[in-house]
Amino acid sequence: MKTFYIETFGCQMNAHDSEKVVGTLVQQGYAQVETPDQAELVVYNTCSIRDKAEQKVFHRLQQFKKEAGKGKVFAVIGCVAQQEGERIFERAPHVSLVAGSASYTKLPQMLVQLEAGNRRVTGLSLDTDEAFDTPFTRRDNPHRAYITIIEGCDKSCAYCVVPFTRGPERSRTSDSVMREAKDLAAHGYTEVQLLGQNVNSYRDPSETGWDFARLLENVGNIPGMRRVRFTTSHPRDFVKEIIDAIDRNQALCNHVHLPVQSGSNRVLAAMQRQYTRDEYMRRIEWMKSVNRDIAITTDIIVGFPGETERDFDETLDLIGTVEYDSMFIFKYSKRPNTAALQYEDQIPEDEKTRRLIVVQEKQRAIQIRRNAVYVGRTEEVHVEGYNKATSQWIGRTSQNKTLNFVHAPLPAPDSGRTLVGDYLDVLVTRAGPNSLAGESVAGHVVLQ
């Protein structure tokens, strides 16, 4: 049997894309193996949102440069593939397949070319009408699943390569999204995450005409669906109807990821983010005014070209005002084809590092305070695994917080019984900056 190895870099969109690629490869007669050494076909599903992620891919390829002559075939797919195109063949001559995410439906035809000995196979078209309809998906988790509802982005932020690697925004029909979600629920999946580079710009292209808030609520109304998450959002398209839907529907999780990037209006304008600080804060007020305990997370970029110390202080002030439950913090990274590449006043690397550390320390203190509030509360968790080293189960709350807990009695080792996939009430007894700890509440186990 033909063998393959796949390594995935980047976001949940890439993780779900890899599920589609794996499903297609298995359907085509390939068997997945655990290491690249064991594989005939080595696939790297790549991310180009940061320079560091891109460099990791070429580092991996360099490690196996001599293996191509021994019958091993290499494929680079995803965002770096779309961004670099056929230049990858020059940079890494042992690569045989370069394909962007819009071409995964054509993967069977590309495999035929590889197996026939073609060593420069490409799939780089952004003509994406069939992008959502990959017929074979191998789900990595039997209880939680991803559903792509929109691809691409039209926002053209000055630092972002997504419009060049994923193309313009294209939404699925609401009928196809609902059909996939209902099928997942029928097969025992209780949690789904709706995915897109900008989920809240979703617009149903069919006559039904649902917007994102309507789609979100309808997915939450599917029988058997316990939790619905979504990522990622752009503040410009984040409307109050989304929060109203969350407030009404218990299946919609108490968590919103709303990237702000900067607290400075001047920097936001340079980033071409299309909103002001006040407009962003209005959305935060919507979330804090409802009855649900909504956890708010964000992305921050430090060291954007021209960011002054005053701009940076305004970001710190916004962080202190919002008090995010967690955040992803990045140093600005130059990306090809983006407007910011031509900006003057580039910030020195050591200054970007200093600002990164300052934000990290401030956010850590906030997370310690935010998480301490949960001590003494009982939270429902969706159980994800078991840590033998600590004898604790690992669960996730509706707010997307990791909660490690003890549960007695443990399932007998030979019983075949596991708590993974179950929903349990857990009393929070301790809190740290990145997670909670607790004990399950006796007698309350909600099975799927």
Second form
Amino acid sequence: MKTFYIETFGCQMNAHDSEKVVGTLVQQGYAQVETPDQAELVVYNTCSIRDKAEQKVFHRLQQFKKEAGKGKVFAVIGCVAQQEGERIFERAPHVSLVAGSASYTKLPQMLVQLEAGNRRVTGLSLDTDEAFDTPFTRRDNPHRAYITIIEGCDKSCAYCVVPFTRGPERSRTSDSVMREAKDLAAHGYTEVQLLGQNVNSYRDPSETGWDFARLLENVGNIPGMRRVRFTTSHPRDFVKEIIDAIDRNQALCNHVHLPVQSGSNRVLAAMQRQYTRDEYMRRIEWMKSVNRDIAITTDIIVGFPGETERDFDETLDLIGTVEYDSMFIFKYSKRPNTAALQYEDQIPEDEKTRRLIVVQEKQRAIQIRRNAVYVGRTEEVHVEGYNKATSQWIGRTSQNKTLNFVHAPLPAPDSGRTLVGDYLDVLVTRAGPNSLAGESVAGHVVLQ
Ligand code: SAH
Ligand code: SF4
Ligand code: F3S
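Having seen the form predicted alone, can you show the form predicted together with ligand SAH?
Time for the whole complex; same chain goes first.
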């Protein structure tokens, strides 16, 4: 039996790609092992979004340099593979396969070449109109599943490598997405997350012609589907119909991740984000005006080239106005091929760090306030795990907040009974900046 080990970096798209790659490898007669030492084929599924992410894979490859040739073969796939291409063979000569995500449909053929002893196998073409669709996906979680609905990105944000690493947008047909979602529900999945770099520019290529809101609503209507999430949305393509669908249908989670990046129109224009602060705020107002209490999260980049103190203040002001439930904050990182690489007025590293900390502190105070509102409320959680150290179960609310809770009638999972995958009502008794804590409400418990 041939063995492989895979390590995945980056976003949910990559995590899900790895589930498909694992399925494909298993289908080709490979068995997955837990450590690189045990494996004949070592696969790194890489991320290139910031320089630090890119460096990780080269560190890993360095660690195992001596092992190459002793029957061990290395593969670099994903975004760094697409970006660096054959240069990877020069930087790390022990790598034998370099393939970007647009080539995964050709993995079986590439494996045949590897097995035939070819030490320079590549899959680097972005010239595709297909999404990687395979019946062999090996999902890591039996309750919560990812479904890719659209791949690639047609935007051209001045800082971002994704259009270069993932190629042009390709939507799957609504028929194939619905088939996959129904099949998941039939296999006991109750939660799905629709994935795309730009989910809401989804456009059904078949005659059905659904837009994203229609697709979302239809997935939410599948019997047995209790929670539907989606990520990531681009503000420019974010239409009111999406919010209306969430407001109508409880199965659609009341959480929207809408990356703003900056609160300054000047910086947004330099970033080529294709929306203004006002246009972004209109979308926030839609979310705040409906009946359901929609949690809003975002991504912020600090220290984009040319970002003045005044621009930065506008970002702080926007954060204060929106009052996000959570956010990812990044220091701008120079990326190959991108427009911003040529921009003047790069911000010094220590100034970027200072701005990052200022945003973190402001946001922390907001999260403490926002989370405190939940104390005394009962929230439904989908149970994800158990923390032995604290003897608490870990659940997630529809709003995507982590809610740790005690469940008195049931002992720890060593008892052979688990709550993982169940939905429970939990009374929130405490709140911190990053999570809630509480106790399950007796009488609402469905034991497996
Ligand atoms: N497709 C999504 C997000 C893609 S990457 C979108 O358009 O919103 C996830 C986040 O990484 C981005 O939202 C951005 O905040 C951050 N990011 C992307 N490129 C970056 C760079 N060069 N430096 C710092 N952060 C970056
Ligand atoms: Fe990158 Fe912009 Fe595309 Fe998002 S929309 S993946 S930030 S280019
Ligand atoms: Fe990284 Fe590629 Fe995702 S660059 S964030 S793994 S699309």
